[in-house]
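This document starts with one chain, in the form predicted alone, laid out as structure tokens.
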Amino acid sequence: MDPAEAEFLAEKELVTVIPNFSLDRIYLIGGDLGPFNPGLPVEVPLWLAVNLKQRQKCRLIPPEWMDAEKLEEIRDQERKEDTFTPMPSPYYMELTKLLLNYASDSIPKADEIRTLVKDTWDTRIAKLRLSADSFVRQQEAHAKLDNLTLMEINTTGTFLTQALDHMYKLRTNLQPAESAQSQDF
């Protein structure tokens, strides 16, 4: 899975918008949306919120966790803990990117939020790299990936699986010929 696919999945997350138009309920395969009334908040998937915002048909309300003070607490907690802490959303990075790219005028302290989320991301990726390094050095067979998001796993997943595959090949080549069993048919 690449980052674009993770972003596609994130676009299903619900966000609140305040429309400036009227429309009855919309019946979609993924569920019903609306009704849309001017000035009344309604939850819609992110993909629709971005589309409406681009057409200047709504004002977007940022998620509760997209607040500078809350994100500062999350960043500080992540820096203190040795393990990965739970994130406010499984798609926090994708949501931040999309909302700040398309609706930064609706988000107070947008630049500060961008920096805080990037700091948190950098801290988590550094932890992930250290964990992967420790995992490889200790020749572990499995790892626990609690509280990692899909995007974080995908960032290092390809590299880690290739590295483990190379290590396996090197280990099997170092074994004596009699004890090594080939899986080639």
Contents of the next structure:
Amino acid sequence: MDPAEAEFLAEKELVTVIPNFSLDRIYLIGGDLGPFNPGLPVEVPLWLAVNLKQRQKCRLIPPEWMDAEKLEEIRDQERKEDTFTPMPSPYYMELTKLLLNYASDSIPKADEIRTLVKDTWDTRIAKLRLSADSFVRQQEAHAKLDNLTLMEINTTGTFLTQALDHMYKLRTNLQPAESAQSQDF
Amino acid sequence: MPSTQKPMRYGHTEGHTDVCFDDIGSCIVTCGSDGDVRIWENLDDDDPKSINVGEKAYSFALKNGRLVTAVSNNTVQIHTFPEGAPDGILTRFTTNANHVVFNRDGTKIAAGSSDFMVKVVEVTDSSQQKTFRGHDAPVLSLSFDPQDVFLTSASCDGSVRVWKISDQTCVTSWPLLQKCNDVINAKSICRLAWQPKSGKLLAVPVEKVVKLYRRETWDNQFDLSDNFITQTLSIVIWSPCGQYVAAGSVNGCIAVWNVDTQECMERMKHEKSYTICGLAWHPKGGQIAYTDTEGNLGLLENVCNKDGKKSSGKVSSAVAKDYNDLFDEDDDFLNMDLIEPRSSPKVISNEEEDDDDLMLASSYPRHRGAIIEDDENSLDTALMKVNSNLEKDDDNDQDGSIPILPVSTTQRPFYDGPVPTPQQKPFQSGSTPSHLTHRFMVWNSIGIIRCYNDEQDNAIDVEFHDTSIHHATHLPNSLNHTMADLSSEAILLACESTEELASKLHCIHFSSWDSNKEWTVDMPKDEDIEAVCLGQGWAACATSAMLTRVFTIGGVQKEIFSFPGPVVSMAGHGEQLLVIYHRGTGFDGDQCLGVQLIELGKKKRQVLHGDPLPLTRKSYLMWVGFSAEGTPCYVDSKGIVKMLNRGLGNTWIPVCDTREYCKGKSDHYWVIGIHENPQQLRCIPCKGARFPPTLPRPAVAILSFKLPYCQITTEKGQMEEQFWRSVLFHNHLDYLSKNGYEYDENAKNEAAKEQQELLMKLFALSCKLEREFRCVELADFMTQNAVNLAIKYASRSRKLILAQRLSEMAVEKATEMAAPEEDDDEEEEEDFRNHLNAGYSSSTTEWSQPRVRNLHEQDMEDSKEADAVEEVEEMPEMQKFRQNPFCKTVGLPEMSTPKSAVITSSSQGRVNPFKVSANQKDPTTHSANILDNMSKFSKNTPTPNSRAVNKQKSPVIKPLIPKPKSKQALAATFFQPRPPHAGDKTEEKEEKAETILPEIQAAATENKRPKTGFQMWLEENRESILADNPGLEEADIIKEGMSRFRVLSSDERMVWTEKAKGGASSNSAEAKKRKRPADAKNEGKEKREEKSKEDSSLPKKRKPLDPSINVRLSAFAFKQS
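Could you give the coordinates for the form predicted in complex with its partner chain, as opposed to the form predicted alone above?
Every component of the complex follows; first up is the chain already shown.
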């Protein structure tokens, strides 16, 4: 799965927007949305929120966790713990990216939030690399990784599994390789 | 009068706090560990002025406009008060100072620090310092001797020392306290205090007592103690009169002693038992402000108002004086040219320029002062002279030039009666206070108007929730507009007058189709706009001349009217204008408001004629407006939302208590709009404030409504609340339909359905609980269909008496519904009736009685066989009810005679009142007028009569009855047989009717009314009858025909009836086209055909009664879980 797909899945997350238009309930395959009353907060999926925002049809209310103080706490916690800490949203990275890209004017301290989320992300990815490293090094058969988000899994998942595959091949081919070598001779 | 404890409020963040009053006691000043000094107008002030003095403020002192603070950067610094501008550093320590105090005249301060030192510094010249060394631990507290000779200090080393200021020597030292190493570990901060003025006594809180030491001798005079005190006292203060001592303990107890009698006068407990760390006595006595270590601020009122015991004479005169003061104001008003309608609030606002707009109840003392001043202006009063001595005392005392006096009684006038409340100032709904630099001028369902008034910019921002109405606009605010309203048509702004410019009303009519979108109107000189509002197509403003001026939205001046008091607020919606004004002076914190609701549409009328507005006690108006559907609503400062209940004679009903939703004590909801469908209370949650700041942009929250019904936790209570809420919130539909507005028919049906369902549930619940009487009461609220269902339910659950009662009621109901129509008829036929009635004197009840009895029996039988028959027809009980009497009574000649007479007469009453004479030979005959009288009567008499009437009217007369108005269809159909099921009974009845009414029959045939089976049969067989009996009169032919027809087998008769039906239905289309008056007689017949149509138009409950009825009944069955 590539990041675009993960982002696509994240777009189903609900966010709160304040529309500046009036529209009755709309009926979609994924469920009913609305009714939209101007000035009244309504929960819509991220894809719609971004779309409305791009058309200047709404104001976004950032998710509760998208707050500099809370994120700072999360980042510090993440740095302190050796294991992964639970994230405020399973799509925190995607949400942050999309919301900050398209609605940075509705989010107070947008830059700070961007940095904090990036910091958290970096910490987590570093942890992931580190654990992958020790996993390979110690030749463990299995490992348990809690609290990883889809996006995080995808950054390393394909690579790691392929790498393990290759390594497995290399290891199992150790003997045949010799024989092959001997064949060459 | 016992003291009252006001609820605590949030003042500062957690940590040590300090409190005092300013010199005149007009405001409370606190400092806290957040480094702010806050100036509170009163305890309810949600917008205190904050002065940041440092990172942490440990202590402060306030005198002569100087604010001295001990802050965490180890300095003692001065700020100006109340401006809060820094005014230099007085002294420094090596660590922070713990306590600072002023001396009596405010020339020196003393500061004690954690570096064991005490310093006394001249305020004006900080180089003049005296240092007191001797403590071996951090200094906790200090106190200046009022005569400036001594200084006392308490320290963590456990000692309390008295120093001589002049030579900085220690005069005496008592080891009173527990030793500790730091202030934070000290059990008590030991705030000690000298008796004011004389300085004869020094009070020191030690353990659980207050020790009083005599000056000079330094011996322990006595101790003040009380069993109420269970923990260490940490703080002591004297009342300004020097008669009382108040002490606060570490577990939140506050006690007040009378020093002379050593008796404990007041005992108070902190609501959360936090440590009291600041106490301050109001300079005029009566109030004690206190703070705790969690940063909360509290206030005790009416402390030690017991002086009356000692000098009752004085008190009574004071009381009299105060009353006189009240009336003096009137005198002023009448005698002098000073025509100031609101003398008292104005005096106050002159007195304190920086006053908040919300004058609140807790400012009594100020207000009293204001009255006294007022009094001095009106020296013409004779009574004044009597009181002038007192007055002088007062003044002197305020100046402070007579230090030793029996102060307590003269210090303030003691008057225990109701105290007038300052009238609240006019405001715009949905606006924040006008003194803010960034404020909302209005936030309503259309949009937001913000006003910026700072150095860079003086501007107004208008933003629309729905950008399709208009784009956001930015306007310069050169005129300094302070009031605004916003509708989907226009922006309305208004400013008060200045010295050069008159008060202006400025309207930006953005929806105008011409190019001139703005207009301005100047008010006449000396007339200030105080409130504005917009409706649909009009704008209005209320002015200080107590006039409401109405303009069209294009700027044409329309109506002007006076309202009886200073305006508070106004609101507009559609054609309705709501004005709230002061009806008079409220007392004890209450406002006395009146409300006028005027409709400015085509038919101009006043709906509310200045009725009192029922505010919650001790509250003031916060918001007033209309729901989106046009029902007037308001919100008071206690967070109660009330709505006009048009269904109950325009009364006000509380629909929501926003405080219930608040998490914290100081949290509030700022209401911005009310919607009835869907039921939404839109508001903005404000943490620790009454109104939101403009930035960050507040988010709207939606609260639900809840009527304050009892026992809301029980299922019954819940359903009752839901039912009445549903009724209340759909009142607007009736209003709209009455006033010819469009409205959503669906919503109405939905509402009706919801209500009926709730009623059925309640009914089922009551049934389950064997509350049959209650069931009947509930059924009384139901519609006909629901009652039928209820009857079914009752009979199904074997409650036969109930079922019977219900069916009685159903009949009664139908009569009631028919009643309005009769009224109309009565008007038309009044003359005839008067005429005819003259001949009759018989009571209406005597002949109706037997039938009623009969019906009762009938009913009993019916309910017994209900189960068997019920699927046959829609309303079996009712059906039989109306039919059976006839078939049963056929065999009873003595019964049938009067009945037939009645039938005849009643039908004739409709058709042709004069024809009655034909039947009048029958002695028991009653004519139409009697019937009509009876129906009048029936409206207020219970069951039997009305039922009888009903029976005579609806069922029997049916073929000839004038068509009821469409709204009555329901009632009428109730008694109609349904054609497909009509069966024999119907037929029999028809026969009967026809035999009795030959001449009417004839008339009817002439009118081409649809024919009955009999008539068709008669037409066919007329020849043969004539052949058999030549020379018969027309009437006789029919009689003969009737008897022959009766001989026919029921099957044959059925065939004829069916035939007649077919013919009739083809007629009905044509019949409908005819004008009502012409076919009034026919419609009775026609109605039967129409009935099936009506059925379908009825709420869907009616239709599927057959198999699905069981399902639905079971749905209502109350589950006892």
